[in-house]
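One chain comes next, on its own, written out as structure tokens in the form predicted alone.
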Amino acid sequence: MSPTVLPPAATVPAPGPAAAEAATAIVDPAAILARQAARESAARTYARSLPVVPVRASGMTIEGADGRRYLDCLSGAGTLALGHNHPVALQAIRELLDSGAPLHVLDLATPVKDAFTTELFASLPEEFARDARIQFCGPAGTDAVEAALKLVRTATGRSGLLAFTGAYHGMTAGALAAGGDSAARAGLGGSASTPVRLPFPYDYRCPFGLGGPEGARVSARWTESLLADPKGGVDPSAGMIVEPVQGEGGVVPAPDGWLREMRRITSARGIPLIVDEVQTGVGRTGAFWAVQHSGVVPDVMVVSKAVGGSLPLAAVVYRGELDVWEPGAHAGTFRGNQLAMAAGAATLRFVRQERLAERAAGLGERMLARLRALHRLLPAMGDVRGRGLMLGVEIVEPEADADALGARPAAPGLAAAVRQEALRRGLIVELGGRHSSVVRLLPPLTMTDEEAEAVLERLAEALDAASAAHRTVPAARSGVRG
């Protein structure tokens, strides 16, 4: 396959003197990676599985220090809605820098913030935006989750929280406690057991052994029964937090009907519904906000990643009646990131004007169809799922026995091999899911048809190569039952 060609150098900004000096010093990627391993913490993640040293990037193409070019289907974990160095975002950043406007303003009012907030509210469901309030917080999605949890606890006077199996909401204490990864919560002590964990519908590995609409119906029934049971052990709930598509949990979309049931159940009990749109927002799933697929209007929406136009920005948006905070009840030194607001407003506007959500819906459906056709040929592909340009392929032990629903044991070792084979072919993907056995695709919304074809071809080659090697080394298999 011919390598992907970067756009002309003129589309990438010329580096300043310091950057140019650093670029010319990059002659040994292995040495840079070795110094990183020696100096950075053991908590580093992507750098372990993706030993790439990026020096240039444009669109969905990254050029490494070794001269190799990669198609990036990680996109900053979904942050880069328009890909790397998109001209719209770069122009907004340059204009702000050239204007002499302050870059750090805490929560002071500025024309830049006003423009961003106006653009963000214009993108929200009309019924939600009509009386919405916004709180800017620290620059990461997990900061906005913490703000949302504090908000609903303050507004309701309750402390309980309803969360879901497989969830991921960030890495700070409250967000971790709401997540479904017990290993990640290990250091939290007693706070990790506070939320009530509810079953999230997951067709391929249905917790009730049913799958499909029936599995989702039982999940909703379980939730309603538990909340109605005076002996169920559920503390009065301040809120329910849910992802419309579980990302880190393995690209598991919430069924629209089930999400509407969660809205009905919470509304009937006066429980605020918090929708975590950190990864699903800004057109990623084929609607501007993933919750719009179901028609559900939440009480609270958590936003980050793509809203900053590739720069750090996070906020919580919520119904006005919940706005009972005292001044200073929640803060964050970097909540006034003017560069991110300028880039974010330009990105939100571009996604809306260019109808990139609709583009993601159509291209995502075509990619899903191709992957499902491949699924019928490769037993290592246990399931293919997703919404818009948020796609997942669950990797399983190809020769193991299936359960009653047709699911075979997860194969994290094989999934890691697929990721490495993809990297060898110039394709960057990451893993997620219950056993890190789901290959995740999060390409930019600006991906072309030709790039989509190249992604599918390289992924198919990687799946085939990893599967062939897996068959010849049976001792290396490490299937895990879901």
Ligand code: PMP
Contents of the next structure:
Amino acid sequence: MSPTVLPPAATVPAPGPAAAEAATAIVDPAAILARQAARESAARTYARSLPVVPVRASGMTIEGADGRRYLDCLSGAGTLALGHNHPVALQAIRELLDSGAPLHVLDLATPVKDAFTTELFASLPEEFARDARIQFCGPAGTDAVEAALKLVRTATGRSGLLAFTGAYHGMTAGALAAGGDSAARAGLGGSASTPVRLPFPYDYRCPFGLGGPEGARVSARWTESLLADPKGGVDPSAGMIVEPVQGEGGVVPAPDGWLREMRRITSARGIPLIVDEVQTGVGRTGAFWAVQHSGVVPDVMVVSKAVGGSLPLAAVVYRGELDVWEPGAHAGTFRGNQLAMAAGAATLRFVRQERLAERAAGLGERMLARLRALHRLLPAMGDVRGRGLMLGVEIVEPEADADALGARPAAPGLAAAVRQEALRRGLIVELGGRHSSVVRLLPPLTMTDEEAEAVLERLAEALDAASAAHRTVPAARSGVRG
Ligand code: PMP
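Moving from the form predicted alone, what structure would you give for the form predicted together with this ligand?
Below, the chain from earlier opens the complete complex, with every other chain and molecule after it.
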């Protein structure tokens, strides 16, 4: 590392209060942010664009150390189905803490795990749950993706993998290989074997220049013909991994008919279909599991984020016939997080009992309609899309020429300005998508109508303000053809 990377000693801020005192101490947000910038990795992400120092949170509101309150539409990257500190999750955590039950037990059986598994299985599509097995994994979504890939490779004896353009499955080596971001794989050297990359239907920037049902039909046709072609160059496939709605890829929902085609094509060839529900699960898209919109029954499902009720938990669930693993074939120290299982079971139960998936569907539809109305007025909004409470606005160069399908170049600079203007108005949103130009909304399923209204108002103002500034400072334009 070059010595110039380190800040000069004089600018390194003094150490902060000890961790135990930090929560209650009167904090100086600027000093904390400066210490973070000096000490934490250059790879830090959200902290760069959201210079907020959260000290309290409830529902979808975060309070910063500066006393400002923010509506949180990031929700821990889609983790907080019930928002921050929901009483149902907190009660489950407190009860377990007070009960004297062990908090860490590797993969031993406990009543807490038993209850979690029962609740999770009850939420799954019935045909899938009937003969399902579960492997608890290390606590992150990427760990469960890794386990899923290993499982299908073991069960089929094949090594090839089918994955999609725009996909995101995590940051460990196998998951990165399955993702669409080749730049993110750079640090792995040659160790990541690249899967066969198939076209995910993306209406706004259809790879076939078609869009709509025709674009999806051609995408399925390409997949089928490639797999049928004896000289297509495709090694025998251990599995196909797909997100029912691409999240990090820019909130791109897979059309139901297309997903059914993927099921038909994989079934016909004995290729296990792995559905990555890490971000889409637990009511987020308006069904308990997003795959239920299409009626597709997968062979493997990867779950994490919301299933832990705001604490780290991840698992891979799969058809019994794939369960050919030897004892110890997949292990890990942190596979028995009892607090996460207790909070997760309570969260799953609450989402089911309160029909929060239906609420997400209705509220999401109303928000989408409002965003579409705005879309007609604001040329910086290239596309508005989503499913349930997983919504995205693709930000484009307002004055650039549109392509034959009506899409204009992505505008990452303008998208970053929208995020910034939103933050100034007390709204936390993140960006995703091909050129980080899609504003993503992942509010909790418990968001009230009034909160939804405030989100839309603040976002509309932010879009307006960023667009106005963009018009007056043409040098700031940074359009990228998608
Ligand atoms: N799969 C999907 C679809 C995701 O959205 C994510 C995280 N955004 C992951 C996997 C990886 O999860 P984690 O960050 O917990 O490793």
